[in-house]
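Shown next as structure tokens: one chain only, the form predicted alone.
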Amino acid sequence: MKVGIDLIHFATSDYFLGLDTFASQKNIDVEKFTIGIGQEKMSIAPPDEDVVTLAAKAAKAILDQVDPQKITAVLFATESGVDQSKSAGAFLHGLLNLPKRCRVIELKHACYAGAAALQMATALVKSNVKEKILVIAADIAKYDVDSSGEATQGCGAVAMLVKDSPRILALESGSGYYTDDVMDFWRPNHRETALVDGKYSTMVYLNSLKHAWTHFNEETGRTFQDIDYFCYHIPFTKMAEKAHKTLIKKTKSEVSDAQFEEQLSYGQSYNRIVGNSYSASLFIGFCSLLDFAKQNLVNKRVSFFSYGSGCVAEFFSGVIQPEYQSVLMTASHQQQILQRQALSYAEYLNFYHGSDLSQENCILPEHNRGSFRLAAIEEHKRIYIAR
């Protein structure tokens, strides 16, 4: 039985900050960003946008094509949770009017949780072919103003329908994984923004890739040469290039410049202009590969490397299915990107500081132009509206 991704759609915010604007404000050469880390823009969420509204926007395009009443579970991966007790998936379940006979849970491990949710969903379907599972990976990457991470912010959500006989990607059995208790990136409960040791995190990422690959190779017998395209977790675009070079060296593979470009570049286009989206970034990269690849991808093997700081990593693969082109949502993805509004640095700061959501009661100004928004806080309860 084949199990995997039947439909996939991503969403981002209605606004972006250009790194040319950012560089000008900071008196920094813009090439530090466009060339140094490979980023051009970062999506910025207004105060009335959060991971729940982003997830709803991503998922609605899928639910418009299937019977929502047949969804049996929602697995919501995020490190930008909105409540310490109530799952973001429960808020999403209500917004989307999903069936009561439905499991809902939130998963967290930094940027890795989306891959964990996908693996869990696959296992559930293999145990019961009737399962149709909505996997969500959604995050808002936010760092302190004037910190080294400020230029690597962003936001996005990816929704995936996981079922038997998938039309986009059949996941293959076997994966490689690795865990180590390290402090390369963390966000204590009292902080709204993350703390990161950038150089150390890069080192841990690459070390985790080597270990996860070795395990993957041992478990599956698949080699570097068996893989056609490579998707990596992308906190910034150049990280994927570092990762691919590391894997080539690790496997002692011979890869020409043209082959390197072919294996990697299609999966980088959206991340370059959306920015970091934590748990969603790997799958936005996969959407990018599907939307921009010049070749027909049918029967091509794609690998996925998921890295979550702290740290957990996993390397797995899947095969593109014959019907994939007929169900892609490329037009929606590209329309969202084109319709974003550019922010000045002052407007970005206004969004950044936004409203104080720790208040018992507040009404949020209306900036979010999407179908779902966070409208207010009433007695510390989040009030979402669909329109």
Ligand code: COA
The other form holds:
Amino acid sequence: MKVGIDLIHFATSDYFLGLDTFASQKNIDVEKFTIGIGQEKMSIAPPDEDVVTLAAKAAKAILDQVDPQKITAVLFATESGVDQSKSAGAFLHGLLNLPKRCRVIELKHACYAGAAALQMATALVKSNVKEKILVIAADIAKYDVDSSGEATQGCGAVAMLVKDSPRILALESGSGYYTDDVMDFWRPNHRETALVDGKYSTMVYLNSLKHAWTHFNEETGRTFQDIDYFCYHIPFTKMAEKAHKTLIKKTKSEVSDAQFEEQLSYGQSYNRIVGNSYSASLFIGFCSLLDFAKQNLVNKRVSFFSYGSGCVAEFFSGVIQPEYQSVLMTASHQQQILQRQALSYAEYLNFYHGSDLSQENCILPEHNRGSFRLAAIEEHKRIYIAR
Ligand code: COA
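What would the structure be for the form predicted in complex with the named molecule, given that what you showed me was the form predicted alone?
Below: every chain and molecule of the assembly, starting with the one above.
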């Protein structure tokens, strides 16, 4: 039985900060960002946008096409949780009017949890073909102002419908994984922003890739040459290029510049202008490959490398299905990107410092133009509205 991604759609916020604006504010050469880390813009969430509203926006386009009453589970991957106890998935379940006969849970391990949710959903469907699972990966990447991470912020959510006979990607069995207890990136409970040892995290990412690849290769027998397109976790697009070079070296493969470009570049276009979206970024990269590839991808094998600081990594693969082009939501992705509004640095700071959500009651100013927004906090309860 084939199991995998039947539909995929991503959402981001209505606003962005250009790295040109950022560079001139900080008096830094813009090429450090456009060339050095390979980023042009970062999506910025206003205070009335969070992972629940981003996820709702991403999932709505899927639920417009399938009967929401048939969804049997929501696996919500995020490291930007909105509550220490109640899962973001439960808020989403309410906003989208999903059926009561449904399981909902939030999964966390830095940027890795989206891949974990996808693998778990696949296993659930394999054990019961009736399962139709909504997998969400949603995050808001936020670092301290004036820290080295500030240029690598962003936000986004990906929704995937995982079922049997998938129309986009059939996941292949066997994967390679790797875990090591390291402190390259972390966010203690009392902090809104992440702490990161940036250079170290890059090193651990690449080391984890080598280990996960070796395991993948041993488990599946698949080689570098068996893979047509490579999707990597993309905190910034230059990281994916470093990863691909590392894998080429590790596998002693011969790859021309044109092949390198073909294997990697389609999967980076959205990430270059959305910024980091932690758990969602690998799958926004996959949307980018699907939407921008010039060749027909049917029967092509795509690999996925997920890396979550701290750290857990996994390398797995899937095969693109014959009907994929007829179910892509490219127009919706591109429309959202085009409709984003540019922020000045001062406007970005205004959103950044936002509203104090630790108050017992507050009403949030209306900036989020999407179908779902966080409207208020009442007696410490988050009040979302759909419109
Ligand atoms: N023109 C072109 N390239 C330039 C440049 C310029 N004017 N100025 C600098 N660069 C290059 C540097 O050579 C470097 O390239 P390299 O990585 O290939 O050596 C790159 O731009 C970044 O410059 P650097 O001085 O290392 O930047 P930084 O100290 O600000 O740190 C990150 C960059 C990515 C480590 C930092 O933004 C960060 O910590 N981000 C968050 C953590 C993260 O995303 N980790 C990834 C693993 S999950």
